[in-house]
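Single chain ahead, written as structure tokens, the form predicted alone.
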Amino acid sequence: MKKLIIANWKCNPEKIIEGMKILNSLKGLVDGKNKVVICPPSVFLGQFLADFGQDFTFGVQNCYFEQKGAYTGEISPKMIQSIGAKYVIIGHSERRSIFKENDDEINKKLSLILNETNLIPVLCIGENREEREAEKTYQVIARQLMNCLDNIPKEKLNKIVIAYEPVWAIGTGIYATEDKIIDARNSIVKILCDIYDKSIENKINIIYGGSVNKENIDMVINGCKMDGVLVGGASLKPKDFILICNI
């Protein structure tokens, strides 16, 4: 079964000459037998599509709840899809921190992504360092998940892939825990089924993100058995993310 890895390359690099650098260096050499998608700046998109849009799948890192109308900065999903993107991130820790983003803005962009196109979206949830220590992570991610799911129908959750990140994992060079990435994965889909009912267990598609590394990818993908990973630092480093694609 295909493994999906997907690069997170955030507010990365600086100019599109350094970003076209990184994908000559990976056209080739990054295992076909895995589903590879590269989510650069937005602003590289148009670029990166017409030099390398038959060696890699592109996505991008967000968008908006609205399809078009006056809202300056804002990229909408349809805008992403009639430029040939096919996956976008949405709920990253990141904007949810930084840009004060919510579950209920999540959720609009969720449902107008499946309700109108073909992008597959990938939906990040985790819970913070505090939530941890306190013991919250089961109440965290059930209520992120509640809420980012509203009103979306069972029919089209196997088009979701729901990315776990733990955000005290999230560039800080420490990753989780096998069991705790496990005790993730296990709450993940008792929340799911009881959002909807046991028959979309085996439809899930659940990947693991925070401080993924060549080092550790092997215990996240074998040992908890996690249908692929979201690479951040570790995607703009050619020689490690072959390793990681390949390993």
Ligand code: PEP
Given for the second form:
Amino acid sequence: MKKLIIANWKCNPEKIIEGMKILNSLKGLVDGKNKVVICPPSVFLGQFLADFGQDFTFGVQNCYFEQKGAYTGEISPKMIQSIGAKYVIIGHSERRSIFKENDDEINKKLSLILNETNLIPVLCIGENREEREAEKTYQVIARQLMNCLDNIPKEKLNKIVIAYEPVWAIGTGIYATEDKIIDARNSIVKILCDIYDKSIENKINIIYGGSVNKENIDMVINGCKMDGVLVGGASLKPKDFILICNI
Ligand code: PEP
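Please supply the coordinates for the form predicted together with this ligand, as a counterpart to the form predicted alone shown previously.
Next comes the full complex, this chain leading.
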């Protein structure tokens, strides 16, 4: 079974030429065993799709919850689809904490993506350090899932990728241990079975994100049996990212 390896470049690199260099370094060395999706800054997408559209699948890091109109600075799901991207990350913890996005907005984005495009949404959830220390991880991810999936029908669930990304592990070099990832995975399945019913148990795609690197990728994929990974920092280092992609 192919694993999903998603690169989240965040607001990097500063120049499009540097991004091209990274893609050129990956080209031909990613072996195709897994599904690799590159999510660069949206402003680079047009050029990347023209030059590397045959080599990679592309996605974006965010979208708005309306398709068009007077929303300065925003990009919509239909725009993303029309340019040729296939995936869209929503609810990333940096969007939630820095840009104050809430579950209600993320739910609107998810509904619009699923109802009006063929894009695959990657819904990020996860607890922060205080919540983990207070042993509230289950409650936090249950609340996020319930709110973000409000009014999303069961039949659409297999179109969504759920990214479990503990906030304390993102960009810190401190990754979740095998037992924590397995625990979170089991919790997500249980919460979704409670929201919907048991029939969805084997239809959910759950990936892990948070300081994934070439050393821990085997633990995440083979130890925790995750369906894939969301990779930030290491996805900008071609040598490391190739090893991650070829797991
Ligand atoms: C992320 O941005 O989603 C992420 C997981 O980042 P990093 O791999 O750098 O922790």
